[in-house]
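This document opens with one chain alone, in structure tokens, the form predicted alone.
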Amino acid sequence: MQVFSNSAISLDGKLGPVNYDHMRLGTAEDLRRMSWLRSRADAVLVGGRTWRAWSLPLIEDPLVVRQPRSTPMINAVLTRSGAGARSGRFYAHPHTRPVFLAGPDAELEGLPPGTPIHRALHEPTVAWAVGILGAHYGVRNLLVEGGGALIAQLLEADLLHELNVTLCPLVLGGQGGPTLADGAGFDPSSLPRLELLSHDVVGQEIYLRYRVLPRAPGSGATG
């Protein structure tokens, strides 16, 4: 499977305010981007706080991509919690099939009939449900749109391949804000490595594209 990301971020590397509330940090040219990233993919994966700040289909833009697509878009949601809207424009995209890939206490009493639920015996990681949309759904393009914490796991279980940022002319500053890799960090003796594939400047924002270069064995985050 091909897993990518892409993320908007502020100069301080921030992807939200440090409240997580949703906020938009691109132009329209990164919506535009975004569409086209999205069209590569055959799912998106998004976390619980995720979206829940921004409930709404994960698909790409038909006026900016008018090939339809063949099969719907998986949109994939990891949480612990199962916190979020049972009902709404999420789950009625006629080109979207949500999917739940759950820990095994999260509450996901009142989803819309038919909403598949997918539950990990213990923690749900990232790798679990990298495995599950392959197994059950025949992902082989998937596309990760945060938070940081998949995006930090995915990095430290050396599952992601390539990484998009757009880098967007603001300082949102906040201790504690979501950033583009949370989690634990890593160790500095076994960071993650990247090669820069390509750089574009549009206006006031520099979209960058990088190859995730794989992890020596035995590295790993910090405890």
Ligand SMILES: NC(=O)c1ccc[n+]([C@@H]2O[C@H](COP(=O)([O-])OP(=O)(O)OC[C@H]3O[C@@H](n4cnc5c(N)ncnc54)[C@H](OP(=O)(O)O)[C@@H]3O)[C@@H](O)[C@H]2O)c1
Second form
Amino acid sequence: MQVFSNSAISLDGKLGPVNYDHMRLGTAEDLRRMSWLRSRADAVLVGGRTWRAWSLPLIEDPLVVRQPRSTPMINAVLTRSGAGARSGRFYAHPHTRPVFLAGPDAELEGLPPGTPIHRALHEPTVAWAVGILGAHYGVRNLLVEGGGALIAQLLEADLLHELNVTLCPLVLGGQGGPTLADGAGFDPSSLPRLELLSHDVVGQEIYLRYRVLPRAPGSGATG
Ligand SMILES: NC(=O)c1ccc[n+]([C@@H]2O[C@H](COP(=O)([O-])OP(=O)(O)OC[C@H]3O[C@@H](n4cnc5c(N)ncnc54)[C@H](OP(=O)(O)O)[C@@H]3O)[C@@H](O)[C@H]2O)c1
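Same protein, different state: after the form predicted alone, show the form predicted in complex with the ligand.
Below is the entire complex, every chain and molecule, led by the chain shown above.
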């Protein structure tokens, strides 16, 4: 499976404000590019906090990508708690299919009938989540839209192949807000390394596309 991420970050590397509310950082051009990236994917995966901040269907804008999908876009949420909306547009889009990938203690009562829930026996790993999406839904191209907790775990597990970043001309500041890769941080002796594939300057934004290089065998991160 090909796993790629897309994030908009401020110049100080943040995904959003310190209160973790949803904040749009990019321009209309950034949204257009997001639609193209979504159109490459069979599924979008987000962490629970990202989903709660923006509980809307994750799919390309048909005004940007006119090619219709042959199968619904899986909208997968990875959660330990299960907290979040039980109704609303997230569940009602004709071309998306919500799926929950949950820890053993997640409380997911009240979801619309028929919403798939996959429960891990222990603390879920991103490898387990990616494996479920491949095995149960035939996902071959997985777009990860964050947040930083999820991206850090994918980098640590060597499961992220491509990282797309829109660098926005903003400084959010503050301590404790979400960044591109959170968690405990990586061991300095085995940091994830990336290769720049393309850079594109449009207006005031820079669109960066990186290939994530395979970790050296035996290298471990603590993130
Ligand atoms: N600028 C951008 O492009 C962009 C993109 C995405 C997000 N954001 C922003 O980033 C912020 C969220 O960042 P974040 O790093 O906190 O987000 P996150 O990775 O979406 O959320 C962390 C949450 O994901 C779930 N999770 C993570 N790892 C898990 C695991 N191994 N097993 C089970 N559940 C797991 C948990 O959800 P539960 O709490 O449900 O248990 C955890 O609290 C929000 O402000 C959002 O708006 C911005």
